[in-house]
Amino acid sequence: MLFFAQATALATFTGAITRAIALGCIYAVVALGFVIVFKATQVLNFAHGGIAMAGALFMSIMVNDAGFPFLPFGNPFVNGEDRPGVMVWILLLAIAMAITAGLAMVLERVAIRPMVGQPLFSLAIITLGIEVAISAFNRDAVNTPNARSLEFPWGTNFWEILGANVNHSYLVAVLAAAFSFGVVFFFYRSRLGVAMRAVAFDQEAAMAQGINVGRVFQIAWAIGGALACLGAVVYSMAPFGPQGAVSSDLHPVLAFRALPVIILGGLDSVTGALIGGLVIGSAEVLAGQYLSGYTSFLGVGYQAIVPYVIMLGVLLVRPYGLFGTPEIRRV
């Protein structure tokens, strides 16, 4: 008897640890395009979440109706019949980041760079208006008659792993953060990347050397929306929130969980990004694991709330985060 209770013990924990590490990783692909989006330009860009939203469903009207977002023509890439290819998929979702970085490029264009100059939160506010204008796209676009499947190849496929069923999903969203973090590393030590991090830390210093600093936001806005679709489209597998399709499920956590973890981490802080997901996403995972015999006093989705009790506490001890760059005010 004892055996067989280390044993589920043991199942139960690598179920719940390799998930939270999946749902980590989310997490922090996500605020990664937020912390790029602040770093160059200064502005809490609230409309992240839309931006993400509307990249799942560009990704979607691939996947699921065979055309392309904007476009009148079919996508030859898919025949509507079978469930495209590994490769033929990763394709397709490099398209939809890539339309979605154009997305974000346009709103920088329209809605942000003519306001450069005025206070930031004015800024923070518009980027507020472009989530909610965004928000009602989202919302029309998922109340279909028909799911709007993501048709993943590995569907919900799962490895057995000390007796824990180990989703090929939460393979995924490792190799997704790894990519996003990876390109991000080795953009930063590239010219351009060199240039961003100059505009971040002084735009005033950076036009005086030449740097177009129009240029660098835009390009910043691009990463953020291609990284917010990633995001999203990954949050969307089974046996996360959504089950394999862009739902109304997904743009609440794509809004607003992200939101401790840029604070846990730090607003301009990659790192901190990476950091601050995986422990967000493990103390959601293993509280609601460890802790549902408790719900009668702590109630039904108490896991939910964790990430914004630790943002409080956060916020109470540390204000910049743990890897963010501390404000110093003469007064």
Given for the second form:
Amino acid sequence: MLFFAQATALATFTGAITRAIALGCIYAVVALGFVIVFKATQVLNFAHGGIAMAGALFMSIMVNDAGFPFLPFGNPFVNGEDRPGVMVWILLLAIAMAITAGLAMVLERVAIRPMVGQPLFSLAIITLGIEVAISAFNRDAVNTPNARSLEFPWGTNFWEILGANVNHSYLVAVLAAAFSFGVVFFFYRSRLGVAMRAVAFDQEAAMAQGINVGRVFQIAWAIGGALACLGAVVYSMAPFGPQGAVSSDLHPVLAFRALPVIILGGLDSVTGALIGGLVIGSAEVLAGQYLSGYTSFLGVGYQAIVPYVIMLGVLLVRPYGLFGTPEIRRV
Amino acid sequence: MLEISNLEVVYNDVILVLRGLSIPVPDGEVVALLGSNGAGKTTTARAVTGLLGVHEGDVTKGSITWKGQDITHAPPASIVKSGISQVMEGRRCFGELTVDENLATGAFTNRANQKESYDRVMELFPRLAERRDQLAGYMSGGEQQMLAIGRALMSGPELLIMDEPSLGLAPLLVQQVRDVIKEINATGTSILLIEQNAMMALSIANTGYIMENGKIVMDGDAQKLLADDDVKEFYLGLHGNDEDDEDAGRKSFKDVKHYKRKKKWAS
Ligand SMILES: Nc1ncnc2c1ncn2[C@@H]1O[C@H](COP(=O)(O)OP(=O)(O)O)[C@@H](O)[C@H]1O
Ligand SMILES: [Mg+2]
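Please supply the corresponding structure for the form predicted together with the partner chain (the preceding block corresponds to the form predicted alone).
Whole complex next, starting from this chain.
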């Protein structure tokens, strides 16, 4: 009897901790895109959630509707009956990420670049405007009668580990984070990446080296867009997203859950995005699993506020986040 | 040959800072641009390297030509590509980048010869070679100045503009910077040396220009300027009081007035 109780406790823990890590990884990916843009351009991109959502929609247009975003012809990779194979699906995801990167670059060029030199506050407000505009577009797109499935090849498959059901999607989330942070790690050591870090540190000195700051901004937005798309797609996986489909519920989560992550980790810290994502994701899952017995007076769904409570706690002690840069560098 | 002619620069559309400035920098020479704080030396450097826009400044009159081309309103990247680079005032190393990465940014427009430039910089500054992987932000002022100069050399410039490279350095390091400038010039690079340390600058320059309130008030052969009583009095007065900044400031102000009076009388 005792053994049985322990076994269930272990199973519960295994289920919770794997789910916590997976959700943490997803948050980290979403936050990373935001951090890259902020670090390079000093712009708080409030449209990140909207861009992410658009990215997931682009993916659904390809795998669910067998089409191409913005283009009138069909998608030869998808036949509408069977799910696409893993390789095809990844190829399509890469295309969706590229299109989202393009969207982010266009937004930067059209709405942000002309405003360079204006107070950063004004720029942040402009991104809010972009967010509202994209959200309207996203809402119209999502509110079609058929659910916009993302046709994840692994669906809801799971492994049974220590008595717990561990979804394949958990592993995918971890791989997505490993890929994102790995790519950023190597990019930051490349010629363009070094230029981007130079721009982040001292824009004028970077210009004096002949670095084209506008181009660096555009690349930062492109990377931010691609990561936003990836984050939104993996967040739509079961059991996180409903049935592995894009839904309008996804959007507010993407827009607001990344906030405690980056504030916890620091707006301009890549490490902070990873640690912040893991802490916030874990806190949310573990609080939902283990505190519910004691906090029933708070009602259902209270775990959603746990990240914000942590965020407030960190802000009190370290206003610039755990890994953020304390001083304001710009003159 | 760099030719600054009759240049007028205005900040924020209202603050007139350069008032008809003319300075030629002949190929292969070291030209010293001297003047006290606020004279407009840094503004001149910004104008030549296309960085006025960052400070809401604009050239409203006059022109800057380089190798016969008008570069007055050219973007910074194309100016660097055309062979002009700058060691900015205050060094401005990228503190979160390593020494090697800082140098790599300097070669951004000069990919083809990055290796050669890098070897040359390492030869010139063995100290940097020892610290290749160190973050620039953790280095001493002298090392950062070496790095800033090395970074500016990475683009393989034909003209190097140096804005107060001796600022804040101990006398021994000032000597080192001086030697380095001579060495760079010896390989054929022209140098526009902006300095408050007139003795150091004139001792290696071919020609000197003294600037006040955005105008050249005196110019000539460096050796002659060095021997000139007015220059000597003004600058020796300034630099004889290095330990006591406040006193130095007062003294220089008085001397500037004295200097102006004489100048008027002379012309
Ligand atoms: N961005 C700016 N906006 C307005 N005025 C400026 C700006 N930068 C410099 N100035 C003014 O221009 C004058 C010349 O400055 P500067 O070129 O830095 O002189 P220097 O390098 O000789 O000390 C100073 O009076 C300074 O206050
Ligand atoms: Mg200056």
